[in-house]
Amino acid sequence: MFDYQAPQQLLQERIILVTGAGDGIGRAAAFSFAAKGATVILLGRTLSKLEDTYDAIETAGYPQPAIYPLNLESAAQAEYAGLAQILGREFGQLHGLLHNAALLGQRTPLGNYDPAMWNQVMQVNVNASFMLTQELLPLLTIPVDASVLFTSSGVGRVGKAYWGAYGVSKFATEGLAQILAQELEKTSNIRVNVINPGATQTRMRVKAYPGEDPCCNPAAADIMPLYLYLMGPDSIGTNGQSLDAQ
């Protein structure tokens, strides 16, 4: 596990958007961010999922969260430019961006992978995080330091039979990773770095290996420490990469 012990207020007063922030992965670091001091914009396509993680945020009486309701796969650009406007004039910036939310997709070989399924994995997976972005890099250059978290798999650095449209999604989110950190290196104050969290107690990571004891992974919480680094100013300087929370 990535070794880190994070200050008690490391995101005092900072904005953080999370994607998928209604389960797994998502939930986990939208309520880490969250003891931490920051106020987390909760984005998600299921609103009741959205609303459970709103109150454990609040029940555990750390700032006051906001939800923000999307379908990334159905969402258009408009939509992420309404977004940011909103965030705009509710928040005036934003320290942190994590894309968490993803689809598995099917397991099956490529020659018969349904291309509907296809598309709607790559609009979720890699679509949806460049819109996004590219509408929330303005809002991103406002405050003194910035991160943006892209989340990959082992499946996207080297390529594995079966695993279709999910890991050409995460192979291209790698690239979209660095091609960005290497724009804005020298031009602003944002960092951009890709975390694989590795195998985790989640609903995906059930569905992708049914077969597997879930027991003899961590939990999303525990692998929290790198998403904290990363997404805090401790880790200034460090931009481009790809890291193992675990």
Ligand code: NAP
Given for the second form:
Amino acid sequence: MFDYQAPQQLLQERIILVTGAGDGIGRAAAFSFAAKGATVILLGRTLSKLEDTYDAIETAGYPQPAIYPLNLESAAQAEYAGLAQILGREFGQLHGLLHNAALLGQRTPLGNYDPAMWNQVMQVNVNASFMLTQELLPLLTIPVDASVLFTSSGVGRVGKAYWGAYGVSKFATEGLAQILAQELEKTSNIRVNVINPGATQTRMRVKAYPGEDPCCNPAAADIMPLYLYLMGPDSIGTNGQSLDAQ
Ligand code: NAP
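Can you now output the form predicted together with the ligand? The one shown was the form predicted on its own.
Below, the chain from earlier opens the complete complex, with every other chain and molecule after it.
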């Protein structure tokens, strides 16, 4: 596991948006960021799940989060622009953005891959991250430092049979992050990095590996040290890296 002990007030006064905050790793990240003092914007497609994350944060006594329901598969540029406008009005700036939401799609040979499913996966895993980042960049340039995190996978670094659009989307995510990191390095306060969570007990993992005993993988809460490190100011100067949470 990545070795980092986050100070209690690491993210105090910071505003951080997490996509896919209603389940799995996104939910754990939103809770961990709030536990370190951040005001977290919980973005996702299933309102009831976002409300569960909201309740967990509120019950724990952490800063009151905000909920922003959005389906990344159908959202158009104007909806991302609308989100940026609301965040600008409510918070005035953004210190962190975690691109976490993703679709697994099919596990099948490319020869059989359903083109409609291919487009869905690319829309959620790549195009939505691009559009969201583009619209939120102006708010991210306002604080003294800001962190953008993308989520990759082992199958986004080495091509593996049957991972289809998901694998390709994670390669694209690595590329998107590298390009953005270089573009912003000398011209902004924003650092851009990628996290590979590694095998983690979530709904997606069970779907991808139905025969696996889930108990052998860490829980989402266990892989948070790297998320906290890269989201907080201790990682200032780290840019364009793709790091393993485990
Ligand atoms: P998960 O439990 O399936 O959670 C995925 C999240 O993405 C859910 O909150 C889901 O919302 C959201 N989402 C999916 N489609 C969406 C859409 N169209 N609009 C808005 N939100 C959407 O998966 P996870 O395992 O936590 O995965 C989190 C990230 O880690 C992903 O990027 C994944 O590729 C990566 N990852 C995971 C593992 C692993 O072993 N778990 C390994 C490598 C990489 P709903 O809850 O509403 O469906």
